[in-house]
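The form predicted alone is given below as one chain in structure tokens.
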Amino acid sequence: MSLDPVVLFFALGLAAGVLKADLRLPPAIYEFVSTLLLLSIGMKGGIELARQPAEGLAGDLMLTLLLGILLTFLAFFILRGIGRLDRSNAAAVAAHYGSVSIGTFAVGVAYLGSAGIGYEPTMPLLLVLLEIPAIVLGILLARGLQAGSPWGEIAREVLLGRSVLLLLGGLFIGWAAGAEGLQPMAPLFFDLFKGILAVFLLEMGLIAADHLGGFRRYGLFMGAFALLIPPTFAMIGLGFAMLMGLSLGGAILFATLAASASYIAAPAAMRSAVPEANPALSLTAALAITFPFNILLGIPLYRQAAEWLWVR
């Protein structure tokens, strides 16, 4: 079976970055492409959400919040107990791994689309919800409930951050306008989705290559952590998907979310709330190792595991 072309775009960017080739997207193009991706994902979810009743949604939301808390705690105790990281760095890395990767989710959506597998329309909403508990808990683990913490700034970063705002905004637009209302915009936001994703992953490959050198300073533990945590968390995600009664496609996406690590919302929040943590440690693990593992090997593995559990 041939590789998905969008994965090959990531491989091209990674190879170009490693070889120090003269290749880099202008920052404005990267911002534009990522904005289109976030809005597209949100609007697709909103369109489907408008078509179906939201019965039982409260239970799914509560389980999603519980999953985010559980994954963050697990990552923190592994990093502190086995990796012996200091409290601030362990909390910052745990926040990244308890949170989610928008890019990984987009690849998962494209993967399911190529395979003709449907999924629940609420998945973009669950994606946004998973951002919040990990970031808040990461800050609490790093600082504790201290007087004088800039909670107003933290809340603004989490709830009004670019990625969360665009996803929620797209979800509302898709729900309010519906498929017919958004039909004139379909060529840009929906028909070109996979091409836009390919350009985004090209830049992600270049960025990942920039962070590969971080592991020269932090040893083998973070490399093992970044490779072993995704499949472990994916299996936990599949367990939660079973409790939620998700379809096969929904379970694959939920496992993918659980396995992913944030490199947009969590880094921004940690920079402002836990400035003493070293961002290179989190970004190297999340972007240079976990992200490539998930899009190259992880998502097909999570599909196989979900099919074994759902079809047997």
Contents of the next structure:
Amino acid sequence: MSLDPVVLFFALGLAAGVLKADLRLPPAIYEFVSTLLLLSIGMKGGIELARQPAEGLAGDLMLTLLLGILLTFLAFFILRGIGRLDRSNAAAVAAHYGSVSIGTFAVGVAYLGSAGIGYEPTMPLLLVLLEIPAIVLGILLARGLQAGSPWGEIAREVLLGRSVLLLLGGLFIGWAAGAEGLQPMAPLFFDLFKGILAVFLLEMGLIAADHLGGFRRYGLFMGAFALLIPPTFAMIGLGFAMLMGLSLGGAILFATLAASASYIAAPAAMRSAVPEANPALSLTAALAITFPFNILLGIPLYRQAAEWLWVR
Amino acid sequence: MSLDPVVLFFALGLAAGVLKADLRLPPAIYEFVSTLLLLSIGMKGGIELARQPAEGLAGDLMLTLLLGILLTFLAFFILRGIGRLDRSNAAAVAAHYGSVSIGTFAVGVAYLGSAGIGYEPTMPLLLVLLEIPAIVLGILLARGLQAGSPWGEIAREVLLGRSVLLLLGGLFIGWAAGAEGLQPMAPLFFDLFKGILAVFLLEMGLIAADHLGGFRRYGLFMGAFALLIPPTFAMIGLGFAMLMGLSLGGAILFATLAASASYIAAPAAMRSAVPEANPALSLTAALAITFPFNILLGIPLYRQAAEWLWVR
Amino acid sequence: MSLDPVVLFFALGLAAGVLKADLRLPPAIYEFVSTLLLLSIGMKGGIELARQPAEGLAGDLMLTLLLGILLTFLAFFILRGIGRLDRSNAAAVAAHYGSVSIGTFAVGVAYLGSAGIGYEPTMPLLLVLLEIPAIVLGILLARGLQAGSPWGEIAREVLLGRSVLLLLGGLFIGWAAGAEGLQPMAPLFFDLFKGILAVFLLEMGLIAADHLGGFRRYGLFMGAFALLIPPTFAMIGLGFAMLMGLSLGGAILFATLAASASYIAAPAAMRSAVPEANPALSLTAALAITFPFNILLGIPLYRQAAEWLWVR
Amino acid sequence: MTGVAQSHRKLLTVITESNLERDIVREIETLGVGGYTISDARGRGDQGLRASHWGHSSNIRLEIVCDTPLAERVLARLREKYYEHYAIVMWVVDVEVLRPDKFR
Amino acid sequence: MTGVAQSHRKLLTVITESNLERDIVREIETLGVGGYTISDARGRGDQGLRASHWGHSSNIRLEIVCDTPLAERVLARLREKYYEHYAIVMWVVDVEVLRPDKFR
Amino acid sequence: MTGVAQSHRKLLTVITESNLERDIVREIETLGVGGYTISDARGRGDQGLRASHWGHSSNIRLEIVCDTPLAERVLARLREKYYEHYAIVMWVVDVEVLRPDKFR
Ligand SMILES: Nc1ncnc2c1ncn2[C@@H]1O[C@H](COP(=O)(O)O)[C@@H](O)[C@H]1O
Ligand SMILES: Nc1ncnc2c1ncn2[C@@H]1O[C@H](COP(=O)(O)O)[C@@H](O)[C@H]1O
Ligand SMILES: Nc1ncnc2c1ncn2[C@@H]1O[C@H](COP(=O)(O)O)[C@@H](O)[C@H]1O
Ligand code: NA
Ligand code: NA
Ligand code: NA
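Since the structure above is the form predicted alone, I would like to see how the form predicted in complex with another copy of the chain looks, so please show that one next.
Shown next: the complete complex, the earlier chain at its head.
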């Protein structure tokens, strides 16, 4: 259960942030770096997809959607029942945890790469699909099926969001051009992947540190929630992975997705559709606890669990 | 006549732009990426130049200048005669089409690279030379030889423009340091070239999409002009390439240059020297039609034509 | 005594700056590029450190501190005694010259790399240590041990400054992960090093050109100071390198550090702690004269001197 | 206030969350605003520090020069729609303009 | 307007195309403007949306604090030179300043 | 000035060196300022051109809306602490605000 060295960059960013040191990269660099990561992940998937067409994809997609709905409901009822959060806040937080974090997924991809474990090329597709139902459900849980909800606008924001489009675009390009066609672009998109991920994680460490302070305010329950939900959801994810017949690597990534909490798509959607929810609450949990937990401890843990189940 | 996969990134950007999705990279990244491309192109030329000194360069330079003048006049008279544009607008659009697009040239370079076709190391020099006369002539056609023209300022802007300087600077560095001296810098400037070009084209797709709307406004004539001028000018370019005795690859690139329309140097110069011309008119034509046409269809087409003429 | 081709980029930037041409990269890119350089330098040191633990480090650190103090005093007395600068300005300039320039160090690293000369892995550590005493001493020389000095704030700024933290962070990551662990990140942090340095130097050339004008204002003495101090300090640095028993490469880098003048950490600290000093005075000297001198002539010169002393 | 320029208008300045930009622009255009200027900003207010370099918590600074009735409509609409749940602050200044036709 | 500061001046704000920056700065310096502040902006006006992230169509926001006669000269000059063909908007506000000597 | 909004306040604008941001924010918060807005700027003044794209010589533009006594305290404090050695300029405008409670 060893750490991947790339998380040392997260640790450096976190330490710098806690010391209030100014290592922050300009937002332009953050966007550049995350664009490259998203395209890379998509393209990798697309190349594999062209090589070995996905079988039984329809079933996997259905199960992924189902998982998204299940996790969001689960989170909502825990937050309402045990955490006593008001309806809007419970719905907003649930949307974050039912959805996924692409940064966490990228660390998972790097981790499998180092460990030499393969995974299904459809994972980026499942990622996109797991991102969406939680957000829609979060809004429904907060507002009900009112007439006033700007569903059109919300659908636009989610489906045409930067990350969805870059992932799907990369997937398509990888599929259309194939490994050979993308060979000349490999130095930027594949060889640099892990270095770029390191820069991204340095920045994430700084951002996570910004939100650490929020914890004193939101108390014990939210801390426990942000810490215990990931392994719980990961186990549910492993269960679904079994149903879907995923490979070991696919199962680890799928569990990682289930365990992760969105900090880009969900916050944006909740801010505009559920404005009465406190955005700092969800972000603190997702960024300052769940994200570090997943990349530092979670992923190796989910791997052990998957190996125990798969290699029996 | 197959497409280079790098244009898929342009297509992705275009699609995202049409869907009004926000894939836009920050301007800082656009500048970084275009700086790297310009330096790369220049350096590549310089390295080759050091290896095999150019012969008969003076004649090539003269012919290139002549071509620039010819194309600008041709465009101007078509725009005035057939398109019935007023003098200022005709002159401004003519300056764009007589000049060149570096992004188009970069795609041409990548295309030849994939196809394994070599070309003259002096091409970046010819590019620079073809950029200039059209702009000067455009201003003259609009304003005549008036006393009030800020020629000094305009000369500064064109000759010391970012792209001219980076190309010539790269050319000089490549020539002075040679392939061996630049070896340690190859990973950034040469290995990443095509990946960087992909990012650049993604952005260009988004920018092109922004200008698509302009077309309903400017009507059929401008659409036809932007679509028919490139192959026409490419054929004239091939003729000149023959006169200059260029190789097959050199001829394809030279035709590509002739076919391309400026969307950086010319717009800036026209805005300050011919302010009464509508900048959206030229930009829409150059960016939303001519650029996509050239990189998607034009370059493979010009290659076929050149092969037919050269390999007879 | 040959130049490294990477300095051609500095020359290009300088030329463009003098011609008032706009090659400037956005600040975001400057920060990205310098972040990568700092992490690279630190990581390289850390990897070596893990391989061959430093011996007699304590002694080296003490001597480095001592050198920092000595150089600052020397500069101060020359500026007061010969240059007749007032106390505050003499102290501020002395702080710049007693401290170090990371850009200069990076060029030294690239130079040794091309020349195939190794150096001690502890150099980034010595760099950090040489950056600090000059700044503290500069403030003391300007203000004495007054009660009002914001020492806490100054210590924060220096010790938690971007460059110190990135260097030490990189050092730690390199040490903790080792060459093998960092292998997948090598394409970004090591292979691109020299290309990234080229982009950095292009920018530095533009910045240096901005400050060239300052010289007419500050006169002959400052010009001579900025030109003569580097080789003088380099020789003192070589003396210390001998006492420390550094290798040839280590000695060249150490001399380069001694010869270099800070243009990031020192200016920021002096601006807030010695506001009555003219910031343009120090910056002009450090950026427009000392930096170019060191990378164009100094480093090859220090190498010759070191070879003469070491390979006797 | 004696005029260097000919006509009087109101300059309404709005500081709010950047993620509202698209929404607010649509809103004011619906109300009839034909011209506005936006720049990026950071700051602190009742909703705490909004200075992250990150989209989540940065601000925009929106300026609208218009006549008094339109300024009042915009103020009322933004107050009604955003005051309760979003970080937003607005102020109004008297300005003189050269070409009144450019500002409704 | 009772003064927290001692002297009255005009604050002239100009929103225009970024590509005019060099030119306009030269122009106002010729007129005697010794101090000004510029920031980047985007917006919409009669010339349409100027919000591209691209140099071609972004705006600058120029501020000049000066006395009334200079403000009038600057207004007149900019109007004459740029109003016809460029995207440009200007407005003027009364301000109080601390050290009148810093503002002509 | 007849009000589109209900209450009158002062808008204090400060242009100064970006490297002072941290320090100045601490200073005004100590004086009781609860809200402020900052954006990046460049410019020219008595200390010369401050337009480098580089941290050393760029400006910030700080805006504070508050009541007159607080504005006076901030003006006095900044003048005392920064006027002698730093590039800094300040001006004050009368503004109307909607919710006076948001601005002390
Ligand atoms: N008194 C003030 N003066 C200037 N700007 C303010 C003031 N109060 C708030 N702001 C700005 O308005 C934003 C939202 O304010 P609030 O809704 O109070 O959090 C803050 O982030 C500041 O940028
Ligand atoms: N009424 C207005 N209020 C604020 N800014 C405006 C207004 N009208 C125009 N602008 C700004 O001035 C620029 C040029 O305006 P125009 O010349 O009308 O296109 C626009 O892009 C806006 O940024
Ligand atoms: N008259 C003025 N109008 C607008 N901004 C000014 C003026 N004078 C100075 N500034 C700004 O304030 C900064 C500092 O001014 P100074 O201390 O005079 O160098 C300059 O860099 C400008 O951005
Ligand atoms: Na999840
Ligand atoms: Na052309
Ligand atoms: Na030194």
